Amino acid sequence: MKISLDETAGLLEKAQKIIITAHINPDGDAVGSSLGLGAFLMSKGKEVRIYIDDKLPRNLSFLPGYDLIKRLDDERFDADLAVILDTDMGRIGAVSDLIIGKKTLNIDHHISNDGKADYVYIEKRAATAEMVFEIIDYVKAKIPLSVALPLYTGLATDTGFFKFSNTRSYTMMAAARLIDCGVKPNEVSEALEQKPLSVVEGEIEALKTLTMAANGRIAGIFLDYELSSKIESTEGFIDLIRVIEGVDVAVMIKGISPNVCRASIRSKGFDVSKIAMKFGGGGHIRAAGCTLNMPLEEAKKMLLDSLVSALEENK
């Protein structure tokens, strides 16, 4: 059931024991909105557990509460509300087993959300972190740095540090308010830009797989399981090719096992969410992703063929 901002705030206010989760392959918005909402609810005296069923990006370890995020454990937390952030219920991995039978609230800014949670609050916003800020602002609560820093990080990462087309005046206002709460933008950007040498070496290897298609309108990099398993994080890899002159669509596929791949797709206007949804994924018009249960070469051919065909149809 779709609900309003007021109803969302009311559900969070009534709940006392809360599970928070976000999507697998977590990014700055998934982690930032989870930590920001978690810290806010804990400041209200609520008991909160945060689970994300995947490895967390190390460059987000500067965020307060980062070590509180659990992958999974055997604890059966008797929550009265499970909050799914930045995705729908189909992309939270094994955390879905922890929330069986629990009331679910889904807060998301993705247009492709399947709406299967008990309560769904979806708005077209720059980031889920922006929606969490809006909820906190709506109830006129004070925002401590432990809440502001993760929310600002979620905003910054999902807007490309306020360069992407999803940046609105409200986004900038929210960022300014969070800065007034003590966030130092330079420290956030410096922390996020730090990369281990192994990641830089991984970027070099990834670029060796560069493939161009559709007369230069599509650029792709393709990491097999052997290569991707050696790289600590591939966050930002797709941006290496998105900036190539003449490229309308950038795609990265990486093997997460010999027969399972994850794809990230970015565009400069073409609706890539429709392509991702064909393969069981979703996202935004300009940024989407999906999981492909097949070997890398098969996934590469299938996704490239779909993108080429879609571009041809939308000339």
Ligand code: 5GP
Contents of the next structure:
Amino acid sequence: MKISLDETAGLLEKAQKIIITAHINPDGDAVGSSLGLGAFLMSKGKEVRIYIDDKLPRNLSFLPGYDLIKRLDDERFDADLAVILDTDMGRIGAVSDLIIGKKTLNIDHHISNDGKADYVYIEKRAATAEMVFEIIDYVKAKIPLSVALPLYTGLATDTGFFKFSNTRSYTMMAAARLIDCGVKPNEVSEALEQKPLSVVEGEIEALKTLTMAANGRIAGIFLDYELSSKIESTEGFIDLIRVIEGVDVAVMIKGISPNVCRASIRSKGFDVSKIAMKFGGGGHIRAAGCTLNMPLEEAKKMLLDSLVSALEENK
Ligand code: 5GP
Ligand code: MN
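To test you: the structure above is the form predicted on its own. What is the structure of the form predicted in complex with the ligand?
Expanding to the full complex; the earlier chain stays at the top.
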């Protein structure tokens, strides 16, 4: 059932024992909105557990509460509310078993959200962190740094540091308010920009696979399992080719096992969420992704063919 901001704030207010989770393959917004909401609810005296069933990006370890996030738990926790952030319930891994039978509240900014949670608060916003900020602001709570820092990080990462088209004046206003709570933008960007040498070496290898299609309107990089398993994080790799002059759609496919691939797609306006949804994924108009259960070469051919014909139709 779709609910409003007021109803969302009401549900959070009423709950005492709360599970928070977000999507696998977590990014700054998944982790940031989880930690921000978690720290806020804890500051209200509530008992909170945060689970994300995946490895967390190491460059987010500067966030307060990072070490509190667990993958799963053997211990029983009788939560009266499970909050799913930055995804629908389809992408939370084994946490879905943990929340069986619990009341679910889904807060998300993805237009492709399946709406299956008991209560769904979806808005087309820059980031889930922006929605969490709005909820906290709505109840007129004071925002400690432990809440502000992760929320700012979620806003910054999902907007490419306030560069992408999802950046609205409200996004900047929220960021400004979080800076007033003590966030230092340079400290966040410095922490996030750091990367190990092995990642830069991975970028070099990835760029060697650059493939252009549709007369230069599509650029792709393709990392086989052997290469991608050597690289700690491929976050930002797609931005290396998104900037090529004349490119409308950028795609990166990486093998996450010999027969399973993850695809990331970016565009400058062409709706790539439709393509991702065709393959069981989803996302936004300009940023989408999907998982393809096939070897890399097959995935590459299928996705490139599909993108080329979609661009043809859209001329
Ligand atoms: P990324 O390329 O960074 O993994 O994902 C880009 C966007 O598409 C993100 O907003 C992400 O939530 C969404 N997305 C990526 N993969 C999937 C997927 O398998 N399913 C759905 N529903 N959304 C996805
Ligand atoms: Mn997000």
